[in-house]
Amino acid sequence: MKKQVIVSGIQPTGNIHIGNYLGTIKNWVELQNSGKYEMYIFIADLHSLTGNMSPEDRRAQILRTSAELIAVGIDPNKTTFFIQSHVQEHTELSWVFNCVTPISELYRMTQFKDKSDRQEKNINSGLLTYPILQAADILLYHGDIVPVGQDQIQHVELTRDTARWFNNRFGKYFPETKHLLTKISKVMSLLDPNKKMSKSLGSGHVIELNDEPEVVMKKLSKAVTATFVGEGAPGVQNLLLLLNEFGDQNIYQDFLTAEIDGTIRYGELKKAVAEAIVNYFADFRQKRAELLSDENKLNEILQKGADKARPVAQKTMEEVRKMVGIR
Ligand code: TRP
C-alpha cells in the first residue's frame, strides 16, 4: 500500500525554542522515524517575506533553521528536506489557488488579523494570501497529513477547503488533508506563564534549543512560580511539564510528590529543569555548530532535498495546468 504523505514547514524567523520543539518538531522526528510515512519538511522562506526581516538576516536564518532541524533529528535521508523557494512550483500552484479562493475566507483567518495588528505598518497582500501559499505547499505533494501546532489548524482547514474548491471546479484531483496535533499541552512563557511561549514576548520568555547552559540557568532562575488568585500556579505546572519532558522520570516524580505535599522548593525545581534542558540539547548544540561551520556542505544537503521534491512538484503542476486549461 502507498504510504500516506506528510507535509509540514516552518518559517525561518528565529531560532527554534522549546515551545516549537514540543509543539511540533519532536512530533515530526517521531513520525519520520516511525518509517510509516512519506515525509516532506521544508523551510518556508517565501512565507517569511510577509514579515519585516532584512535580507541579510533572512539569508542567515534560513541556514540556521535548516541546521537546527537536522541537528534535532530531521534526517535528509529519510525525509525530503528542502527550502520552499528552491522548488518554484510552490508559487505557481499558489496563483492557481488564489483564483479559486473567495477573498472573504482569507479575511476570516485569525493569524491574518493578529499579524495585521502586530505589523500595522506592513499589512501587505502576502499576509492575506499567506494561507493560499500554505495550501499550495501541502497539496503540491498531495499531503494527507499535516502535523502542526494548534495555531495552524485554521490554515489546514483552509487547505481542505481550497482542495474542494479546486476539485469542484476542475475535477477531483487533490486529497482532503487532515491536521495532526501533538499530544503535548502548550508550553507557556517563563516570565508570563498565562501566555503561550513565543519569541514575540521577548527573549527572557523562551528557551531556545541553542541557548548555552549559562543562559538556560539564568532564564530559569527568573521563571515566575507565583500563584495567581483563582488560577493556581501556571508557572509551576509549566516547569513540571518541562521536567517531565526533558528530565529523568524519578526526579520528576519526586518533584511532583513534593508539589502535592507542599514541600516543594521552587529554586530546586528551576535548577532541575535547567539541568534537564541543558543535558537534553547538548548533542543538538554540537551538531548545529558543526553543520553551520561548513556552509557548502549544508547547502549541498539542501540542494539534494530540493532535487528530490522538484519532480513530484513538477508532475503535479503539469497535471494542474492541463486541468485548468493553460500551456
Ligand atoms: N504557517 C506555518 C507556520 O507559521 C508554516 C508553514 C508554511 C507550513 N507552509 C506550511 C506548515 C505547510 C505546514 C504546512 O508555522
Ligand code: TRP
The other form holds:
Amino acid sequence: MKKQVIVSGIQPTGNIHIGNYLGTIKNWVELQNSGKYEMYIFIADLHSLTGNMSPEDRRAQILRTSAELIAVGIDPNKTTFFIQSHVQEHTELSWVFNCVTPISELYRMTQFKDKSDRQEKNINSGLLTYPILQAADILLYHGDIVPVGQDQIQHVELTRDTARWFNNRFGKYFPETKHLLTKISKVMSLLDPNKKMSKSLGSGHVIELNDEPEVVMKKLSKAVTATFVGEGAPGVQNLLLLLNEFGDQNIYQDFLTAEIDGTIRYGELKKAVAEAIVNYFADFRQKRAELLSDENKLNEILQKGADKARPVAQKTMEEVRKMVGIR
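With the form predicted together with this ligand already on screen, would you show the form predicted on its own?
No partner chains or extra molecules come along with it, only the chain itself.
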C-alpha cells in the first residue's frame, strides 16, 4: 500500500528554540520515525525573502537551520530533506497557481495582516502571495497531509482550494490536502508569559536549542513567575510545562504537588527546568557543532536531498505543463 505523503517546511529566520521544537519539529521526528509516511521536509529559503534578513545572514542561517534539524532528529535516510530553492519547480508551479487563485482569497489570509503589521516598511508582494508558493510546495509532491497547529489551518485550506481550482479548470490531478492537527504544547515567553514564545520579542524571551548551559541557567533565573494579568500564574504553568516535557516525571510531579499545596520554591523550580533542558539537548549541541564544522558534508547531505526531490517535482511539472497547454 502506498504511503501517504507529508510535506512541511521551516523558514531559516533564526536558531530553533524550544517553542519551535515542541510546536512543530518534535512532531516531525515522531511522524518520520513511525515509518507510516513518505516525508518531505525542506528549508523554506524562498519564503524567507519576504523578510528583512541580509543575504549574508540568510546564507549562514540556511546552513545553521539545516544542521539543527538533522541534529534534533530529522534523518536524511528516512526523510527527503532539502533546500526549497534547489528545486526550481517550486517557483514554476507557484506561478501556475497564481493564475488560478482569486486575489480576494489572498486578502483573507490573516497572516498577511500580521506580517504587514510587523514590517510596515517592507510590505512586499511576496507577503501577499506566499501562501500560493506554500501551496506549490505541498502539491508539487502531491502532499496528502500537512501537520499543523490551529493557527496554520487556514493555509492548508487554501492549498486544498488551490487544488480544486486547478482541477476544475484543467482536469483532476492534485489531491485535496488535509491538515493533521497536532497536539502542540504552547510555550510562552519567559519574560512575558501572557505572550507566545517568539524570537521577535527578544533573546531573553526564548531558549534556543543551542544555548549553552550557562545561558539557559541565566535566562531561566530571570523567568517571570508571578503575574497580575488574568487568573493564576501563567509563568509558573509555563515552567511546569517545560519540566514535564524535558525533565524527570517524578521531579515534575513533586513540583506540581508543591504548586497545588502552596509550598513551591520558584528558585528551585527554575533550576530544575534549566538542568532538564540542558541535559535534554546535550547530544543536540554536540551534533550541531560537528555538522557546522564540516560544511562540505552538510552541503552534500542537502544536495542528495534535492537530487531525491527533484525527479518527483520534475514529473509533476511535466504533466502540469501539458495540462495547462504550454507543452
